[in-house]
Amino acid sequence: MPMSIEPEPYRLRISGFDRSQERWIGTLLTLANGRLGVRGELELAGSRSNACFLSGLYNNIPLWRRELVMLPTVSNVYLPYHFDIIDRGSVERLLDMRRGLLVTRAGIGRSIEYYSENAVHRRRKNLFMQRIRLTSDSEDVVILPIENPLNPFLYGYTYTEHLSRERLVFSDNILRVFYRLRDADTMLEVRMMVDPGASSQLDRLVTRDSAGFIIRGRGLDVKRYVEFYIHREGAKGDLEEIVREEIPDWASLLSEHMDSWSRLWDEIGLEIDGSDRLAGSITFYTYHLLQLIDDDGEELMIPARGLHGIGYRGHIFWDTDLYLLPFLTFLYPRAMRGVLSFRCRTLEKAIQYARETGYRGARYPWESVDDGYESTPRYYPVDLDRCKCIDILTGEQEIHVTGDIAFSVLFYYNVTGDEEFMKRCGFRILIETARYWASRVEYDAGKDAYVIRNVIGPDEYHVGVDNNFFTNLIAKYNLKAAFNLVINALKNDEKLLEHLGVSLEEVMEWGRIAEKISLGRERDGVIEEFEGFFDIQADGKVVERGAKRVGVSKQADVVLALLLKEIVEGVEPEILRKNYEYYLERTTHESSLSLPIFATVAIMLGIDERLELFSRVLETDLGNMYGNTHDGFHVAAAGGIWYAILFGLLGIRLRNGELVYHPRRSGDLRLAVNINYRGNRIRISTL
């Protein structure tokens, strides 16, 4: 059946069905509320990858240490007497982003019509809702199961069983399934209540790997409500507590959910003037970012692939802190505070990590999970038959994440003026991360500069390099920020040093290092990505050394560093242009984090290909550009789209502690949005 994907303003319409593409579509149609995510494969296709995720629910696993747990599939619907629904029927799905609703319509043969509405409730964080209508000329049967999950481990050859089903409890039209997390004293309860509708018959279903209800009737109108509960050993509460017997009010719950989404969109005030596809694409990525916000949580753990899939095993990278920074800070600052609060909670683990690796202060892990420990695998199997593996050194050498977090703390503080957060934790993060850099740098007498050796920068093609420009610049900002904040605060609080546990000598050392940290060479305004990068070029072309590419970058590195500098400090336009042009020719954009940064700089500079680059970014997930959207949503790319909007189109900058902005039109793209600055809401528009 031919398939088409059509983004429209606040809508995504998918017509047709192609089983080979369904895991990709399942990511595009994922529903989430910041705590619960439910993938959106066609519920009639029987996909067992149509799983659910709870934010922060991790479990132990070989190789990756811990991973996000795939929860039971709760959205699948089986119509046992209609096997031709996929091959011969017509299918159309509509993701209504304004209301947070997924609507599916399918025709079966000539006389049967299927209709469903799915929602993950935005206010009731543990609730998935589904309504199913089936019309036909005869009595029909619908099966609604809860199906046991299996996390794929390696290439789909092996699986990890995190959840062990312990028991079932039926009570009229309520089913409670209890699972034990294998490596933790934790129970998961999946509670399903079914409203079978008038004059329908309800039967129980129990198999080895699923349980649920069978509904028989004519003109079926069935409602399913599924709730997820975590029971931890030692916590208060009785697993056998009495469950309410009343059937929920579908209309009231749905109205509450849709009103919540409507208020959120109104608060942001996003207006886009452009083609339907352009407007629809921007709202699509914005919607999926908003789905990752938990309004009620104190902290926010956002994996690199969201709550949309098991990509990167649900680990948390610098993507969350740096790439979501402008979107969350300006549009939903409470959520950015939640992201940083996760870093607050895991600060002691970062201090321990620095100590274990021979340094002072706090070193944050390259790949984080709920407990804050480093979870980057040391190797990865690439050929199971021959037992071949590749070394993964990012956990050891890609240390810029520590500076990225510090940069985010300072940016958040400058935009929001959140003194309470800084006193509670922000100050300490900046101080402990500055301590790390002060112990990580080495003084090079020949250069009369502080250097940082043996690192991996954002460009991950080059391993074990010295003086990566991005890493050194982010370390410089970290040290400088900690120095300035402490020195300025001392003017009003003479006991601050004692309170923070630092000496004046230590603080002054941060200032000295920041001033003399090496930022490498320049050649005609072009900044060297790392020490020796210029030397591995041959007449400006990429050269080969063995099987390894050198002189080419995986993703934005120098250009990203200059973009951050431009946002908070300023960069000469000619320098920005020269580096953009030089590195654009030498970057493969193999990472989804790359194109958004180049597109942002292109819009800033008014370069001809700016909208072409921006349009390519919009195809990251909608066009499955990297062929791996089935593993989850590309969170950083979506955040990068908002770099282009906020810093490119709207021209936002921070200058000397003040917000400035110079909106500009770019081709056919015009938009307006509400941003937050120091407790005030400001509308900025290019319309």
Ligand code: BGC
Given for the second form:
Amino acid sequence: MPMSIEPEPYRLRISGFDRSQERWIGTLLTLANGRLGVRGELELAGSRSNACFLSGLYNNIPLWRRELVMLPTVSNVYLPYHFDIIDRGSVERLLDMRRGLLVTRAGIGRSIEYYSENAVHRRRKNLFMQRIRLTSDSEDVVILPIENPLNPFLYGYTYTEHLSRERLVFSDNILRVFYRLRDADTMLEVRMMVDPGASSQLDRLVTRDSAGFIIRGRGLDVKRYVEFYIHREGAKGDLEEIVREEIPDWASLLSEHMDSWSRLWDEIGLEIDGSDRLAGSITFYTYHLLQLIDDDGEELMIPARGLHGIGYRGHIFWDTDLYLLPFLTFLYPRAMRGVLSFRCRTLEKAIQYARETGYRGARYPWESVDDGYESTPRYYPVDLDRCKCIDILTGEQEIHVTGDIAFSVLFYYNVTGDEEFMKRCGFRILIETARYWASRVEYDAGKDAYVIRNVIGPDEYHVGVDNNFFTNLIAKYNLKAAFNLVINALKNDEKLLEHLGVSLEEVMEWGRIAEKISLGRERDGVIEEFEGFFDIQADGKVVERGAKRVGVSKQADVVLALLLKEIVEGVEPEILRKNYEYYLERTTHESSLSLPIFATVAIMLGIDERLELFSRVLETDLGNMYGNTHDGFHVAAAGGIWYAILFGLLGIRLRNGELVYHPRRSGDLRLAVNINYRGNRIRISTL
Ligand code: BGC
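Can you return the structure of this protein in the form predicted together with the named molecule rather than the form predicted on its own?
Below is the entire complex, every chain and molecule, led by the chain shown above.
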């Protein structure tokens, strides 16, 4: 069946079905509420990768240390003729983003009509709901199972087992399946309640890999409610807790869910006027970003691929802090606070990491999981048969993440004025990270400057380089921020130094290093990405040196650094333009984190009037541009789209402690949104 994907404002319509495309479509149609994610592959297709995820639920595993656990599939539906529908019938799916609902219609001619509604409840965080209506000429059979997942370890090679099914408990229309996780003290309970509707018959189904109910009847209207519970040994809420027996009221649960979505959209007040594709794509990425927010949680652990897939094994990168920063801080500050609260909880681990690697202060891991330890794999097997592995040095060298987190704390503070967060731990993060940089830099007498050697910048093609501009600039901001905050606070509190455990001498040193940190060479306004880049770069051509590619960048590096600088203090437009043009030619954009940054700068400079670059960014997941959307949603790219909206189209800047904005119209896109600044809500518009 040919397939088409049509974004419209607040709706995504997918017509037809193509099995070879279904895994990435399953990411586009994922439903989530910040805690629970349920992938959206067609429920009639019987896919074993149509799994669920719970935020923060990680397990030990070789190679990646710990990974997000792929949970059982709870949305698949089996009919005696489901393959006929897929192969011969029609399938039409609609993701209704205003209401947080996935609606599927399928059928064969007029004789069989299948209709379903799926939702992951926005308020009841562990609840997935599904309603199925079936009209056919005869009596029908529907099977609703809970299926054990297949956790791919290395695609195409092998699978891991995170869960082993220990126990099934059936009682009338409720099934409780208990799994033991590889972390042996943790049990997962998946509880399914089925409302079979009037005059239908319910039977049990148990196989080695699945358990559930078989429902028979005419004109079926079946509802199922699935809830996930984690039981940790010794923790409250044990396995024998009383199970609610009465069947929930579908309509009131659903309206609670839909009201919650519509209130959220109202608060954000996003209004877009433009082509359906443009406006629809923007609402699509925004919707998925909103699906990552758990508004009840104090802490948010957002993996690089969301709760939408197992890409990067559910690890948390700088993507979450730096790339989500503008969207969350301006539109949903509580969630940004949640993101940073995860960094608060893991600060002690970051202090330990710095110490273990020979430095002072706090050094955050390049890849994090729930426990805050460095989780970057040291190598990656590219060919298991021949035991061929590639070395991964990002864990050791991609240290800019520490400065990215500090930058995010400071930005969040400047925009929200959240003193409580800063007192609780924001100041400490800034101080401990500054301490790290002060111990990580070296003084180079020849340059009369502080240098940072042996790093990987955002451009990961170049390993072990010295003085990467991005890293040094972010370290400078970090040191300067800690210096300024302490010096200013000292005016009101003489005991502060004692309280913070720092000496005046140490603080003055941060100021000195910040002033004298090397920011490298410039050639006619173009800043060198790292020491020696100008000498090896070959006019945009990829140079192969052994297994390495040099001379071109993988992603925005200098341009991202300049963009951040422009946002918080200003950059001469001519410098921005020269660097943009120079690096645009020399960047492969192999990472999805790149194009949104170039698109933002292009809008700022007024050189992408027709929004061509921006429109390409909108294809990231909607067009499966990187060929890996099946692994999950590209969270950072979606965050990057909001860089382009807030700083590009709406022209927002922070200047001398104030918010300024100069909205600009680009192409035929008109847009308005509510943003939060220091407790006030401001509506900014290009309309
Ligand atoms: C990029 C990193 C990014 C990571 C996770 C890599 O390909 O180079 O900047 O943090 O993917 O999204």
